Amino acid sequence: MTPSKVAVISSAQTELRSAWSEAQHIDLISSVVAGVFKGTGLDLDDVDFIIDSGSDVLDGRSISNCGFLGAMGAHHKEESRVEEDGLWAALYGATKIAAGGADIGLIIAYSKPSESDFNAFYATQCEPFYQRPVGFDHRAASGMQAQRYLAKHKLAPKDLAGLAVKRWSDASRYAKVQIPSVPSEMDVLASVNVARPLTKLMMSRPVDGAVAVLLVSEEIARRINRTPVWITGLGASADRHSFAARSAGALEACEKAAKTAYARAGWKRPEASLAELGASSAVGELMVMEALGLAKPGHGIDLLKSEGGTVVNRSGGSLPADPIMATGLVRLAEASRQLLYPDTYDLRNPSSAIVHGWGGVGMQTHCVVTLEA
């Protein structure tokens, strides 16, 4: 049996915060579920299921999704929970209809990481016997890719400061990201270290938020007055649990997640328009760069630099916002709308995109997916 074609047909998305102090989840996720069917026809009553993405242990309580299904709208219907990034959540629902069980899917992924101990939240999924008893966590095991990154490739911290220093002036730009100022590379060298050689600009940024992505099969997308863009392929896949028995310098399960979603999407090569990847850190980015096949290894930084090809984040990425469970969601959201509104984002008529998520330790998982308009 030949699988359906999916179409992204709308999104919405709350501004990303540093804190919504006034805000709780359920405000959150209500608005971008009231959003995501604006324009489109439909409404919660065609919904078909409902996947979310969230964090038992970032939102401080067991089975925490039981609390927002009347915000997500899901109550007596099929709704299901993800507990990895929101882009493995339309994974998920985009098989569902690929595999005919079902049309419409409504994604949802939410975080507030400013009401928990996001440090903590990662020392969680380190190996509990040698590793988190020594207070290894995602920040050490940034570091040590760091150093090792840019050994091997003989670059410097200067070149880490001007990639965060794009990524945040993009997002002012760009994003719907509460930025108070763009950092200059000097103002990110000087912030405060985090995991030498990385400072605390060089991090991803915890941020509050929510996004809700609308999936369909391809007869609602023909049906309905709206241009889709079509997910083509699909990928995911997880290194070892253990850090230090992963192979150093490179990000193994990217590499396998891209070339999964570019053979079913019948590309030869990752020559899409655009990119919309996360990262732990700016070394982090630099690796998905290469292991998407965008760089050679060690030349990510180059990418920075070039005019034409793909275009790598204009949205700023996760540098300067990551609603950790909904940044890969977010991603899609970006990626879809710039397809459909390359205008808005200074954009030349791109036909295609690159998607990335992670998540894990050290980004131990990945998951990637292709667009095209």
The other form holds:
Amino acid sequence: MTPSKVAVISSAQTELRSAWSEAQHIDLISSVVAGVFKGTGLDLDDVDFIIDSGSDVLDGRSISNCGFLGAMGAHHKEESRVEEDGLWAALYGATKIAAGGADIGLIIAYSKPSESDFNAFYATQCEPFYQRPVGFDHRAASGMQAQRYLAKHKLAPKDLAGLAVKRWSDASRYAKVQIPSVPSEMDVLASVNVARPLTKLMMSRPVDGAVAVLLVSEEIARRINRTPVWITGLGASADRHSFAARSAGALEACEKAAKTAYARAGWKRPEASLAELGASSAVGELMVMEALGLAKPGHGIDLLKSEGGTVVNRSGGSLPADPIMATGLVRLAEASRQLLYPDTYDLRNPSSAIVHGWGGVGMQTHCVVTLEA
Amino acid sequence: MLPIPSAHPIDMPAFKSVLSMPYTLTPGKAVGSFLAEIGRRRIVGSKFKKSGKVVVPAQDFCPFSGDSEFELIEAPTTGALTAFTETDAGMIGLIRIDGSDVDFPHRLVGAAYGDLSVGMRVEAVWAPDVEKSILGIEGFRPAPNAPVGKIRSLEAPAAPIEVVPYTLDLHYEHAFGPYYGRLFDEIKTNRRIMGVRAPDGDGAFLPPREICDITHKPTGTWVEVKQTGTVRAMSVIYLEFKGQKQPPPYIYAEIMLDGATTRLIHTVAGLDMKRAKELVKPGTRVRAVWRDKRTGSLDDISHFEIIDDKAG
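Complement to the form predicted on its own: the form predicted together with the partner chain:
And the full complex, kicking off with our chain again.
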């Protein structure tokens, strides 16, 4: 049996804010669930299954999806939770539809890191005997990644500052992100050291928000009077938990995930019109670009200057807005919108996209999706 | 964007909460041996039989191959720095202990950040009086002239530590949002219990919310529910457990307040507990009893008491 084609038919997203202090998780979630059906002719009754993504540790309650079922519209529906970034929820949903088991899936991811200490969230992912007591956490992992990367490729913190400024500037122009003000390179370099050589503005900024995406089978996509974006490739891979045992200077799991996704899509090379990718730091972002094959090792930074080729992170990516656990699904929503409404994003006839999500301390896990208009 | 609720949000400060989880962690043989040997100032690693890889600090499974057959070894206290950073927890680096095939993340001491360089020789600094913890090694300090140490077999190993007591505290500041915000503000300020009307009827949802959990339709206007209600289910709690608010026995009940279509869970008290099962049943009528103290939570209601219908 040939797998059914799967389309992204609609998405809805709240503004991403440093704190949605006047709203609960359920308020953010119900808002995007109500919004995602607009213009599709579909409603909740049509939905075959719901897959959601969030973190019990960030939410401060166990099995938190159970408390959010009503807001998700999941009453008496097939519902499943993915304790990974929302892009894995989309992968799960797309696989389910491709296998012929369902036609319409609602994918939801949300995050309110403002309600807790997101450093503690990452610390809980570390090992309690060797790592947590000495202060090893995602910041230390990111800092050591950066120290090694800059030294190996003879780059300076100023290069990272240039990347951060570009991302914040694009987010303020193109994305639904609350941006108080776009920082200058000086601001980035002068912001507080979080994990040397990384300053605060070289790290991804945790934000609150929710996103929902509707995935449908080819048959449903053809019947809906809306232009679909097709999911043509999927790949995911996890690296070793032990940060020290991973390859220094490369994100092997990201390379593997990309390879799988490109092979499924029938791509020989990653010649996408655009890419929406994320990382927990500016160096992480360069390493992801390289792992995705968009640049040679050490040359991710060149993509900032080059015109033509793949447009990377027109939305600004995760540096200005990282709704942890929802970031990858936001990338999918962003890439779909950019393919459908290129004029809004100053893009010329884009036809394909690479979408990337990640999770874990030092970016242990990676998920890659290819889209074609 | 979020729909605007039918009342302005009440500006309640965030609700602070702590999840405090006690654990008794099981380190296993390799990590347990490492922790046991800290007091003797020996660094323990694992040498895996199939791959021949040496892993310091010791692990039960080879991080490269997953191999679980290993012998414990005594690692030298010297090595080389392979990466470093500084966070608010201090300076931290990856140290390749001499003879190990994997790096060891630990603190860096006795140097300034600017003095650090990859390849620098380092040696362990022992913390006085710390046992059974990786912090028995205070950190690694620069040791330019430290000779390259060798892996040795671990002579007379100490019995592995079997259990490590551990506590994880996670702190939260939960937003109330417009609906819970008004609910708890009204409880605090006016001692009123406010719900919102269901999408298709006058019955009120408690707690109030923006959408109906069942139909996902927007809910209606605010409505005050009565402070009297009917018990729909009850249970007498005899068990003691962590996080318990009051000593057992006590009664938890699902109470349908008059005017509400949802059930509120609260306690029923003020009665002879020996006759609890006889006095409180589905159908029993109850009334809220308020505390003097106003905190803006459901705890402002001390409990529900049985309405003595015969007394009127």
